[in-house]
Every structure is written in structure tokens, then in C-alpha cells.
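This document starts with one chain, in the form predicted on its own, laid out as C-alpha cells.
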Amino acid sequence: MAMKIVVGGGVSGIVSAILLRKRYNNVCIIEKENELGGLYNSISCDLGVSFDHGSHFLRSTGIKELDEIILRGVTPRSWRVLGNLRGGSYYGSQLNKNSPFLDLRCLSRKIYYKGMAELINCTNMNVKYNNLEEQLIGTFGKLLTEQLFRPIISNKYYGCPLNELSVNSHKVLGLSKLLGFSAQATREIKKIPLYDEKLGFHSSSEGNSNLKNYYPIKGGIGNWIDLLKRQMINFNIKIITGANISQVKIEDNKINSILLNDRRQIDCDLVAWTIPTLAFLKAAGISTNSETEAIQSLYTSVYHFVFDKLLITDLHYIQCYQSEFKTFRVTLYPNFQRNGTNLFNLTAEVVSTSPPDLEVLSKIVISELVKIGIVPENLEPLYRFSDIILNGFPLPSIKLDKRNKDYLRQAKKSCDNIHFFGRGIGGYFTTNPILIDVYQRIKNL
């Protein structure tokens, strides 16, 4: 009997496979790496502590059937329920311990007051913007775009002019909302939907959601992938890892089989594709209409440290917006995991446009951790390890957005029994919106 094949063993692929198995008997998932999970993987060191090698937290979606899948096996005995995460932000050489949003009050008084006036006067809603620069000016004003967003987005992270970046690409960096006014004034003004979209609460404890965050008591977020894999095994989903797709065979506008690089052929009558669409076009032998020049990728490198002194802050994570700093985000495991030891571990992430020198950046990151106020001065780590995360994310340019849409349009025309999900098709980057999209699409098959 023909298989329902899922291509890609990241979280969206795994959840797709489980959802399909609830409707069909024969489901197979194919992943090119030796392990499932994509960005949800963890490593451990000889000191007995773990680090996440990508994404960090599991969060409920509010959709009962979907949450029953992603939270199965997540019990109080082995997982902590975190509720709202305690996020902080570093900007203007100041650590805000109450909110992860960038605090405009760190700007000079002249720029702050003029910038806030422009922000308040940006009242157009439901405008279709052509690029990120237009969107930022239309949402926050010209002054904040020049003084705030351009140095951080163009110079620190993307190395690309704002008018060449796609709409909403600032949100990946945690810059969807800003802090301004007083806490009380913000509560009042956020009652207006227009301003609720661009101003954040002054405390992580405000704006409580019914959605909960979860993290393992022992180990790392990779434990979640183990739980999902166990579900697939219990559902008799066939799992193939370490295999590349060499050919997609199409006949009469339908995919009838997939050939792997080890010459195995799997007959199928439905395919869920969760990796980049270009990979499908190549495997199917379909020439593309778009330009073929390489897309610029961003490099995400991670720096894991273990210290024998208590971390100075009790925050769960900190977003670093200081434009001259290399650090993008810091995750402070002891503050939400409480491993019961005298070891204090953290992960710092760096996003760059060129291949990073891990040894040099490791030293720079430690000096920045001291300046931010996370670790004491002159404290040497007991353990350090750095690496580059493969398959991070490409530069979110207008050119890439257009190309992805062209690829998807071509792919959909080629056959009618393939469905495209996940980060690979563009549109979403964070996990929960991707999973909700997967759930809704499969439900409507």
C-alpha cells in the first residue's frame, strides 16, 4: 500500500507525520540528518549539564488536539511549567531586568521625545508595505527608524539596507514592540489596538497568556524530540534518517514514488514537504523560472559556558540590542531549570553575515556577558564550547521572499498530491505559528 511521506524531520515534519497518521495507516518520515529535531536538539558536557543547540522552550498552542500531541509525556515529574518567561533586554549600556523589549528611554531625551511623538502619529493601519524600511517608518516613524532600527538591523545583524529586506523581518530579532512612556501610561494606551501592536508592557509578568512554556527538569529541550519520536514509534510511523532524496517521480501530475540516495524507492500517493521548496524542484527535475544565484545566509553561532559562581541576574533570557555588541541573545538555564548543583550554565547566540571565528568570538562574548551584568568580572568558565548551527536562517531579503513564492508556485503546479508546510516555504519563523499552520492545513486536506 502506498505511503504518505513527510519530508523533513524537524518539529513541523514530526508533527505533520503524527497528524497524518491519525488519518492514514501508512506514514513515513524522511530526514537527511542522522537525528530528528532540527533546531530542537541538545548536547551535554562532562560536567553533567546540558545546552540547547538551537531553540529552547516548548510552548502550548491553545489548540486542544495539537497540544495533546506536542505535550504528550510532558509531566510535572520531568518538566517545569514556566508560564510567562522572564525576559530582559540590554540597550544603551543598560540592562532592563523587567522586559525583553528594547527600551526607548535609553535614548537621549531629545531623540526619545521626538521619536515617541512620531510613533504616536503613525496611525495608518492595514497598509501594504513593499519593504522593511517602509514598514518601520510607517509604524514607528523616520527618527526611530534611523536612530534605532537601522544600526541594529542593517549594521549588527543583516548587513543589508532596510529597503532590501522583507516586511516583518525585524520581528525575528525581537523588535516587533518597543518600550516607552511610563508603565501605567503604556497600560492605558495599549487598550487601543493600533498601539498595542507596537508597544510592549514594562514587565514580563503583564499581559499574561493562558499559554504555558515548558522546559525539562533534567537535560535539554532535545528531550521533547525524544517524546515526539516515541509517539511516532507507537503509531508505527516509519522513520528514515541519514537519507537524502535523489529523485521525486511524477506521473500524470501526481508523485508516485520517491527515490533515496541509497537506491531505496518508496511508493507514495501523498507527500508533505517541510524543507525548502527548491529541494523539491531539483529532485523532481523541474527547472526554475527564478534567478539561480546563491541566496545569502546568516550564520548563527552558539557559545556554551559553565561557571562555578552564581549568575548575577535571575532572568530566563536576555535580548542584546547594543549595536556594537556581537551577542544576540543569552539563555540562562539555572534560572528556569534549577539543576541543584553549584554549576551555572548559559548559552549565548551570535548572528553574523560572515563565517564566525569561534575562538575569537568566544572571548568577545565573555567580555560582553560581564558588561551586560550576567557574570562577575574576571570569572573564567569551567567549560566552554562553541559551534555553528547548520540550517539557521537565510537573509530575509525581498529577493528571497519573491524567489520562495516563485518556487512554491511552480512546485504546486507540478503535481496535486504534494503539500508544503513549515519554515521552508516562508511566512513564519517561530515554532508555534508554524505548528498551527501545519495543523490547520492537514485538517483541511
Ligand SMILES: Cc1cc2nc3c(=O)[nH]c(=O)nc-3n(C[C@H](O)[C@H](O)[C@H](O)COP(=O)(O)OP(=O)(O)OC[C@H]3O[C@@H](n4cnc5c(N)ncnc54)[C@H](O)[C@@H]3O)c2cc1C
Second form
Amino acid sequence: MAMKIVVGGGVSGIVSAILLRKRYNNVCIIEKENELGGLYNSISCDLGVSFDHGSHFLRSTGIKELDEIILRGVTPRSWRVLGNLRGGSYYGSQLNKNSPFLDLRCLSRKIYYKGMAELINCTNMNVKYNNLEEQLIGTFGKLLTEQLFRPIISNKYYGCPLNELSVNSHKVLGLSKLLGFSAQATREIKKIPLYDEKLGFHSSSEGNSNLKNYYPIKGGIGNWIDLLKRQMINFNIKIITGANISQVKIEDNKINSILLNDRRQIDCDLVAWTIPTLAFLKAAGISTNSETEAIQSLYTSVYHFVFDKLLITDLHYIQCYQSEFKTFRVTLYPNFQRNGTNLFNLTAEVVSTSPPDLEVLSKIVISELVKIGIVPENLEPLYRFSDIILNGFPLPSIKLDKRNKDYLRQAKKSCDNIHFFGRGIGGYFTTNPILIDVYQRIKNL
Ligand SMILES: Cc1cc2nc3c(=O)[nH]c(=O)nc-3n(C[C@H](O)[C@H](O)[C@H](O)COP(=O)(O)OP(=O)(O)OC[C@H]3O[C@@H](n4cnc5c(N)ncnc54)[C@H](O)[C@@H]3O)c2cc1C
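Which structure goes with the form predicted together with this ligand, now that we have seen the form predicted on its own?
Shown next: the complete complex, the earlier chain at its head.
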């Protein structure tokens, strides 16, 4: 009996497999690593605390059938229901403990007033921008683009000129909205949709949806993958791990089998492909039309620490926009997990354009944690571990975007019983938009 095959065992692959199984009988998922989960996985240390090695929270989507899948087994006994996350931001050498958005009031008075005036005067809506630079100037004005966005986005994170970056690529960095004016004035101004899109409320507790965030009381977000895996087992989904795709066989515009590197052949009549499209083209023996010039990529590294003193802030996470700092984001586990120990663990993420020197960066990150006001001065961690995350944050360049689209076009043309999902195909990077896309497209199969 031909299978419905899902390639890739990250969350998009797992959710695709469960959704397919609800509609068809024989479903199989293939993951090249020995464990499922992709960018959702956790590690624990000898001290008894865990760290996430990628994404951190499980968030409901508001779509009933999808939430029933992703929240199955997420019970109050073992999961903390967080509602809105308490995010903070660090910019202009100041920690804003109320909001994760960059606070413009840290700018010099002159730049702040002129920048806000320009922001208010940018009144064009529904403009089709060609690149991020055009979008930022059109949305926030020239001054803020130069003084604020360029140093952070171009210099600190992407190492790429703004006019070579894709539209909306600032949003992945948490820079979709800015803080300005007073809290009350912002509430009033945000009633106008144009300004609602670019100004954030002054407090994390304001203006959020009913969607909730969840985190395990013990362990890390990897527990979510365990729950999803159990669901797949209950549904009799065949799980193959530690296997790579070596060939995809296509006949009459249809994939009819997939060959694994251990020589197993799996016959199929439908495939959900959640890994990079290029891997499909290669496995199908299709030469790519796209130019082969190397495209710059980014390195994501994570720095896990355990301290024996209370973290100074009670925030769940902090976005660090300080352009000369290496730290991108810090996640403060005890503030949402209460792990039952007297240990204080956190993870800092760093995005860099060259391979990171983990030893050096680990020291820099600690000094930045002190400056941000997360840990006291002269505090040595009880434990530290750093690592590079393979296939972490993508560089959202126009070139990469175009190449991804070319690959996808070519792949879709080659057969009509394959569907491409997940971050591997480009487009979406954050989880819920990916899962909603998976859900809507599988529902319509
Ligand atoms: C540091 C970091 C922080 C993040 N924070 C957030 C956040 O705060 N909020 C948010 O929404 N998102 C966040 N994300 C993004 C989130 O992790 C992704 O949206 C999500 O994991 C995408 O799932 P996926 O299944 O599409 O891809 P992946 O998780 O990358 O899974 C792909 C899977 O396919 C497997 N695979 C690859 N090649 C093959 C092959 N040839 N054969 C078989 N299997 C293969 C991989 O091993 C992997 O398991 C973060 C990501 C990183 C790196």
C-alpha cells in the first residue's frame, strides 16, 4: 500500500504527519537525525536544569483542530500556562522592563522628536516595497532608518545592506513596532490602524490576543516534541529516524517512491516535504536553473548559563537591540518555569555573520548580561555550555528569497503529488505562521 510520506521531523513535519493521518491511512515520517524536533529540542545539565537549543515556547494558534493537535497532553499538571510573555528590551544602555519593543525615548532628544515627527508623517499604506530599506523609510522615516535600523539590522545582525534585504525581514528581529510618546498617547494613536502597525503598547500586558504561551514545569520545550511523538505513535504513524533521502523517483509527474541512504525504498502517492527544496531537486536529479553563486549565511549560537544567585529581573525574555552588543535575545527560565531548584538558568542567543568563537563570545555575553542588568557583577556561572545551531536564523536577503522561489517553482513543476511546507522552503521562519500554513493547505488537499 502506497504511503503518504513526510520528509523532515521538525514541528512542521510532525504536524503535517498528524494532519495527514487524520485524512489518510498509511503515513510515514522520515527524519535524518536520531531524534525528532528540529529546532525544538532541549538539553539538560548535571545540575538538573534544562536549556532549549532553538525555539522556546509553545503558543496556541486559535485554530481549533490545529490547537487540539499541538496542545494534546499539555496539562496544567506538567505545563505552565503563561498567557502573554513578559518581554523586555535593552537599547541606549537602558533596560525597558515593560515591553520587548525598542524604546525610541532612549535616543537623544533632537533625534527622538525629529524621528517621531517623520514616523507620524509616513502615512502611506499598502505600498509595495522592493526591499527593506524602502519599507523602513516608507514606514518609519529616513532618520530612524539611518540612526536606528541600519546600525542594528545591517551592522549588528545581518551584515548586509538594507536594500539587499527582503521586505519584512526586520520583523524576525522583533523590530516590527517601536515605542514612543507616553503610554496613554500611544493607546489613542494606536486606534488608527496605520499607527497601530508601527507603534507598540508600553506594557507587555496590553493589547495582546487570547492566544496563550505554554512551557513545561520540568525539562524544556523538547517535552512538546515527546508529546507530539506519542501522538504519532498512537496514530500508527511510521517514524523513521536516522535516515537520509538519497533518491526521489518520479514517473509521469508523480513521485512514486523515495529511496533512503540505507537502501530502503518506500512507495508513496503523496509527499509533504518540510526540508529545503534544494534537497528535493538534488534527490530527484533535477539540475537547478538558479545561479550557483554562494549566498551569505548567518551563524546562530547559543550560550547556556547556570547561576546560583537570583536573576535581577523577573522578565521572561529580553530583546537586546544595543548595536555594539553581541547578544540578540536572552531567555530567563526561572521567571516562567520555577524549576524547584535554587539555580538560575538562562540562554542567550547570538547571531553573527562569521563563525562564532564560542569561548570568546561566552565571556562577552556574560559581561553584557551584567550591563543589561540580568545578573550581578562578578558572578561566575556554575555551569556554562555554548553551541552553534545548524540552520538557525536565515539571512533574509532578496537573493536568497529569489533563489528559494526559483527552487520551489522548479520543484513544483516536476511533480504534482508533492507539497512543500515549513521553514525549509523559505518565506516563513517563526513557528505559528508555518503551522497555520501547514494546516490550511493540508485541510484543502
Ligand atoms: C535560536 C532560535 C530561536 C527561535 N525562536 C523562535 C521564537 O521565539 N518563536 C518562533 O515562532 N520561532 C522561533 N524560531 C523558529 C522555529 O524554531 C522554527 O519556526 C521551527 O522550528 C520550524 O520548524 P520546521 O519543522 O519547519 O524546521 P526545523 O525545525 O528546522 O526542522 C526540519 C527537520 O528536518 C530535518 N531534516 C533536514 N534535512 C533532512 C533530510 N535530508 N532528510 C530528513 N530530515 C531532514 C532536520 O533534521 C529537522 O529535524 C527560532 C529558531 C531558532 C534557531
